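Single chain ahead, by itself, as structure tokens, in the form predicted alone.
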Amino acid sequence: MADLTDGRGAVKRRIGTRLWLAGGWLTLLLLAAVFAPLVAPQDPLAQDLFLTRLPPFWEKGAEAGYWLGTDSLGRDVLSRVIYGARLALVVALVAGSITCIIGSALGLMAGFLRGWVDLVISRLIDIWMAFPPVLFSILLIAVIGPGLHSIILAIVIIDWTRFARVVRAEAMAQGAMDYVASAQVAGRGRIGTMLREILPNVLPTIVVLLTLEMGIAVIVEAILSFVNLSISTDDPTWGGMIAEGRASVYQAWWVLVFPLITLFLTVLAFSQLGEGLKDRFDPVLR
């Protein structure tokens, strides 16, 4: 019994550590993005051809005030990484939330109402998932034009099926439970049962999916920026910085490495936050 208690305690500590680390990084990134004009050491758009490809502060030839060096146009890498976090987090929060609302609503209706509603939504999901997501997003941006709204719209159009499929399965499982039958016997209508009985029990799964979707949204935005289909090329984006750094990786490796590390840590943080929340909501571990 003591071994079982110790094992549960160790699992809870690992979950707590995972949540703290992921939440800490995302909080730090959010604060840096919100207060970018205050914390960024330089103007991210300012160019100085006399300061091109300066190395980070610990290498020989570094310049004071340019902590992570400069790119081929003399722009400060640290400032551009900080300002790039603004776009990444806006896309993650807005696109993730809209995708969550649309996909969860459709999945909830399909899984609980069943019948023709489930048939129509399920066939729509099957058709939508036949398109390769990355190519589909590039095609959408090419048609509707680059820009923040276009990126968000492309992510929503592509990824709503992820929520719809999972929430549909969860709603079907919850709909077979005795408490749902009891609510209907007590006189509660189908819509009331779906919103007051099914939704609260599916909500933990939706929250986990939302955090994972935010990480996916960050990746999609970086891919579109990498192929120059995001916002204006002058505005700092992590994908754009990676694309620029790839061309000069042997002369100025820091232009590629620092935005790549930031992107990796951000996506990893969203993923670990989702995994930690999934474990925290797990009734067996709880």
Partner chain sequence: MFWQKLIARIGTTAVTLIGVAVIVFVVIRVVPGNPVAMMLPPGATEADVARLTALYGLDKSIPAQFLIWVQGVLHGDFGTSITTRQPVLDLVLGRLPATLELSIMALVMAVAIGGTAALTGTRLRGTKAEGAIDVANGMALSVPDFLWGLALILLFGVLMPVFHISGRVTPSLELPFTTGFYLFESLFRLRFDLWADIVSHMLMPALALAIPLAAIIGQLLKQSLKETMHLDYVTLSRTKGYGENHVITREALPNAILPTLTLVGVQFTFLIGGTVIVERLFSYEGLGNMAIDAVINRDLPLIQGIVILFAVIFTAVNLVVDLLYTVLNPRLRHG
Given for the second form:
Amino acid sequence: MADLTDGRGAVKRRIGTRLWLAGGWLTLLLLAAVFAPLVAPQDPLAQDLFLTRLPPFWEKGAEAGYWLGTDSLGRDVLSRVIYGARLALVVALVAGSITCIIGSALGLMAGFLRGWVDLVISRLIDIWMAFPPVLFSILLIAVIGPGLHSIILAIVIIDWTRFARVVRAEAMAQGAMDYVASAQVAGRGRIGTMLREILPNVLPTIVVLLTLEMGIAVIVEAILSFVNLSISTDDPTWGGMIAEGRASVYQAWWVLVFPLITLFLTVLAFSQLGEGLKDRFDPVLR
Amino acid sequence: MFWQKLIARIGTTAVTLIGVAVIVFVVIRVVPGNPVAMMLPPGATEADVARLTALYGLDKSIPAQFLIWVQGVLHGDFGTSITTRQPVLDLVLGRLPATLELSIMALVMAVAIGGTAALTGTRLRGTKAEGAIDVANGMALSVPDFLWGLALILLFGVLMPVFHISGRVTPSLELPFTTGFYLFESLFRLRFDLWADIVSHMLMPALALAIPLAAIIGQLLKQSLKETMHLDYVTLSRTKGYGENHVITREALPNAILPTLTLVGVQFTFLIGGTVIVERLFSYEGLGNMAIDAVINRDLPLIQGIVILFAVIFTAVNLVVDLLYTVLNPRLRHG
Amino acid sequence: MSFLSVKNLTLRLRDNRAPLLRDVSLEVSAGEVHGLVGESGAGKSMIGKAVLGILPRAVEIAGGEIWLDGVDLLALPPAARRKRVGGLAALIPQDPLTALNPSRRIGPQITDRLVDILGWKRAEAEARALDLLGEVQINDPARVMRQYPHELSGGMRQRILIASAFAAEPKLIVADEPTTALDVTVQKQILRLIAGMQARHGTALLFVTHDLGVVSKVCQSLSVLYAGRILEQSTVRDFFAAPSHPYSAALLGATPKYTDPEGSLTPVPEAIIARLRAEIAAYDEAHHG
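Go ahead and give the structure of the form predicted together with the partner chain, now that the form predicted alone is out.
To see the whole picture, the full complex is given below, headed by that same chain.
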């Protein structure tokens, strides 16, 4: 009873700001990605060997038009960050959604149908949990070759268990409730019950997981670009920029800093969106 | 009862490990191109390639290769690395100590940081400081080790260069070590100069790995403490004349740790999985860094060995956590 | 002078300042058993909690004094207050199933106060605990000291908590509905045990209960509470002979007689409740809510 005292209004307000900030950043990113050719001050691929390692605008030796400086090949950091958002968001949306659908479907089946279906899926989850995920993704990319499709495929193959585990547990809990039994008495089939009765109740959890997964997908893409396995090295990716920035961190820190900050904010935004949604869906604030 | 459970657990663990072995085996043999061809100098004949392929057993069918591999493993032979031509087991065991030391150091840091956060937050509950701890926890939780590693490189490698951000030990130092456990052995040999150098190298990668786990521990433990602090035995202890610090650490903490422990087990395996990329980030000579090199070089037997070793470590960690839970919980111990 | 003297104690909720206790005063002399009676929510156990310094965080003390053995507890700094209360008073809690720490053995849970707070030698404290466990009729006390709470029944655990409360030979024990959570068959035994221990040790007892039947057996004096107000204070003999407040009379009528447990249970009449509500509202009005 002691903790009921913290004003509920204050908690709600904080969630509100959190959701707004996260949503605002992601919208900004989406707009930048869609209108990249209009927004980016430079061609992200254009190299200029006379303008290598220019510092950002507030430092001495900066050059107008290259607001956040240039990398070792004279490419504009700001423009590359903006174009990099394209790949990041495509991966987040596509890989996130496909992973979500496949993982949730398997989790739902395992949790509600039980029996041998559950046995097989649970065993697969166990096996998957025994793989180091980063190494697994790097290995997969090495096998199927670099490229956008490979990244998406790798994320789906690795991360479906995140959905399957949670959804399975939720579906099991829901399946044990009275309303499910009454739905079956009312003559609904097993699959019908699963889709009409269980799924809607598990959906809030799935949506929250999906937001979190999008943040994870962005990171995985960055990691794969960092290890130089994502897509061709010229194309602007945040991970690729980070890899280059890491190598020349003592000569040109800005090549690392700006994509890193962008990545930080994006991951934070996705997770805050997820947390905010979770609190919204939860009738009793946890 | 206890032994039955243990045997059942070992059974499922074995199934999991076999599953991992089969999947890696199949996946890496789908690799297009003959990895053997890459290791021969240009101008090697078809016959040379064929001979070397046969030497590594890569000319047989996948099931046949798997059987050969399993037979080898049962005799302690994990095959031979294609790039270095050394036994996989030697290579992997040579790097294992570095990764284990890093993971354990990270775990210790995570427990220390997360535990402090949870205890301080509980002690200061209802104040602004508690809110600040919660916000910091939330941030630390959302951002993965990869990004924390990069942030630490910038902060403590470039902006304030106080720690090493590359390697495991300064290369110019003479190392008297006979084992791979540099951190422990330097302490054991009372070589504090070396120990300081090693710690200075490990601190940043370990912290990067520790931050997300610390946040999880902080959050779970604080939640668990909060629930425990409402219970009657805590109140009873207050009437005996004990202060808040004693009540939190002696009465509430031992009972709050158990629910946290079960979840920290899985999270620790995530931390170990994270060493792969963090070692790469800090050029730390551990298993993970070797694994990425092996993937880039298409060193199939080595990749196989490393993945299996990771799987063994993961399942072992989970097993240990389960046993620890049984031992620490008096209700299970006697029930 | 009374051993415990509560003067004009007012408690309220921290956030909306809703009053929980309104200007409550009571006196308990050394060795006296005083019953606090009322329906749930009347604030009776809040008095005991305020005395022991274990009010929930949501509750604050808005005014009043609590004198224990000649010292105003509310004027002491928190640490000194805890020490003083720990040495002079003890609690027999309501629910024996949650009042023992599940991860600690029984022995230390009885001896810890003696050793840590009162500075006894461990061996002396253990000997004392063994004696007390014998006194509360526990077989093989040495074995029980080494056991964990989950290995013992609810009745056993309540006996242990009683022994633990008497361990430091306190001058005052707050018993917060000590039999409510137990089986009916065990209730009587525990009640008899508490009464016997109280008589032997000469401890003052603040007995919180909703059961007038229990009060008639154990207490010498009592206070009847409604909505945080004390309606009536008297000796048990006078009260059961002729309660002075109509609410008390109605409450007495609502209590099943031991001689006739199935007898007529008349609920408290609406008119009395309405009058009480009006009185409380008038009080709150006069004290600005």
